[in-house]
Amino acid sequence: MAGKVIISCAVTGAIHTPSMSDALPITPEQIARSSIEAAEAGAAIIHLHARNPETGEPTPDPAVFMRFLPVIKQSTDAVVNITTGGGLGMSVDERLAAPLAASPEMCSLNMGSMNFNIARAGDKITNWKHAWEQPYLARTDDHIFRNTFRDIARITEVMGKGHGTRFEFECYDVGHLYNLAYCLDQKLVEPPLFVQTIFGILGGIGADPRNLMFMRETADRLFGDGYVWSVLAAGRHQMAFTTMAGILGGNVRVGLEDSLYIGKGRLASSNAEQVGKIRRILEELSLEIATPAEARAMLHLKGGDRVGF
């Protein structure tokens, strides 16, 4: 699997609001059109959020998610990972509904509480398409995203002994490394670790190529040869590093999730348009894109035939 790079796409994700971009899936329809579209461009995963067909606000109900996901495994072999974050004010039950209803292959996991500030996102928006959309950003500068080490305990218990799914580690911080080794000498969880670094987003670590380069030398330190590496970056840093961590022999996630835009003040017109870009950058750098076959087997995921959709 040398120089293989996976590419993940989350599609829709609990942050952005439909007033932001026209070209964010909302109904399951498009989540599931635009799945298969971003598996059609390369990309191996996708990471799944479900949104209120009418309003476009984030949802945890299990019934939304089954209405796109055997469409999408029915449509293509990616890798379907359903996040455990949920959207901003889910409780842990909430956000366990739909995975443990599914039993995905993977699901996200976040390594630690944190503020998660994104009241500024609507700063440039002055026609609101729904009611809940302002408020929803507003109230994040005084929000805290939950994630204790008994929550995490919890879900790698029910998701990970109880239905073999195995999980991206999304790492916002060093500090967030630290929690992940903690749970792994816990034993906890088992390598190989998916180890999600992000950047850019108001609460964790800043968008800075030196910031890169240390989380990753902190997860070699940490992690030795028992984990694979991943990049995203949130807003306008989406690309430059995830060009960074191809080079740096990592695996890189792109997706209107993390990102509204395709180029300096240019909106995506889909999912899919950023994986072709992130695509054919890594290509251009030599770099094969995985197979969903392939990131599999990097993974040492269950396979499509063992969820529950």
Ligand code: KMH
Given for the second form:
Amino acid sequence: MAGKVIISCAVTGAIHTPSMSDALPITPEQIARSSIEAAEAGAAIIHLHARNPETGEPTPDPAVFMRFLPVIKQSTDAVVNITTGGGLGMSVDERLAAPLAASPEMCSLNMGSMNFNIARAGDKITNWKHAWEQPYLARTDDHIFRNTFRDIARITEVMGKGHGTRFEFECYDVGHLYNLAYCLDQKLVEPPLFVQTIFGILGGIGADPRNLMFMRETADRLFGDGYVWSVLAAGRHQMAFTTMAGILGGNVRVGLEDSLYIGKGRLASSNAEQVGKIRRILEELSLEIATPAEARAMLHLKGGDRVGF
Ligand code: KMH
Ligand code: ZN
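Now show me the form predicted in complex with the ligand; what you just gave was the form predicted on its own.
Following is the full complex, with the preceding chain placed first.
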């Protein structure tokens, strides 16, 4: 298994809005289909948010998650990873509702409070499909993405200890790695840590290759061989940064949550198209792609038969 690359695919998220791309999955049926296609293309882990089926607005409603989670489970062996970051303006209680109901193998855990500014993300849009989209984005120049130490400890307690769910630790800056080291020291979390280093969110570390090296070197210093490294980068940096991660022995995350594009000025037609592209690049570099079973072994997951959906 050593050297195999785990591809995660984040299929819809809560950053992009329906007017930005027709490929963004909205309804439970679309989210299920797009997840299954991404898994068939080579993604071992599917990272999931839910949206209001009529408006596309991010929703924390467990009933909506439950319309696509069983479909994905029945059709693929991929690991289901549910967000605890949710969408803008959701409380931590709301963000925990679906993971608590679904008891997944994995959930995300955001490792610090931060500015999270996506106010310019809709600059190119002229025809807005829904009234909520523009204000949702515009208010983020005054938005704090809340993830206090107490929030983090609570999520480790209820999801980790309570459900045996393991985490995708979302680290948007160097300090978040130190927050994670503190949680490790406090025995809130256990290795192997799946550390998702994130580049290019306005409010987090910038998408400069030297930052990728520095994040990796810092994680090496803090966690030694007790972590599994993965990389995602926002927007046009997605493929370059995930390629660098593969070359450096890391794992990768793609998907329409992180970027809507497949090339310069070209919108991706699907999540599977992005998975297929990074898979091709990695295989051209003589790297092997991890199966879901291999990802489960690498990350010490509880197994797809021990979830609540
Ligand atoms: N939207 C990504 C930059 C979460 O869902 O908890 C990080 C993310 C957060 O996926
Ligand atoms: Zn997410």
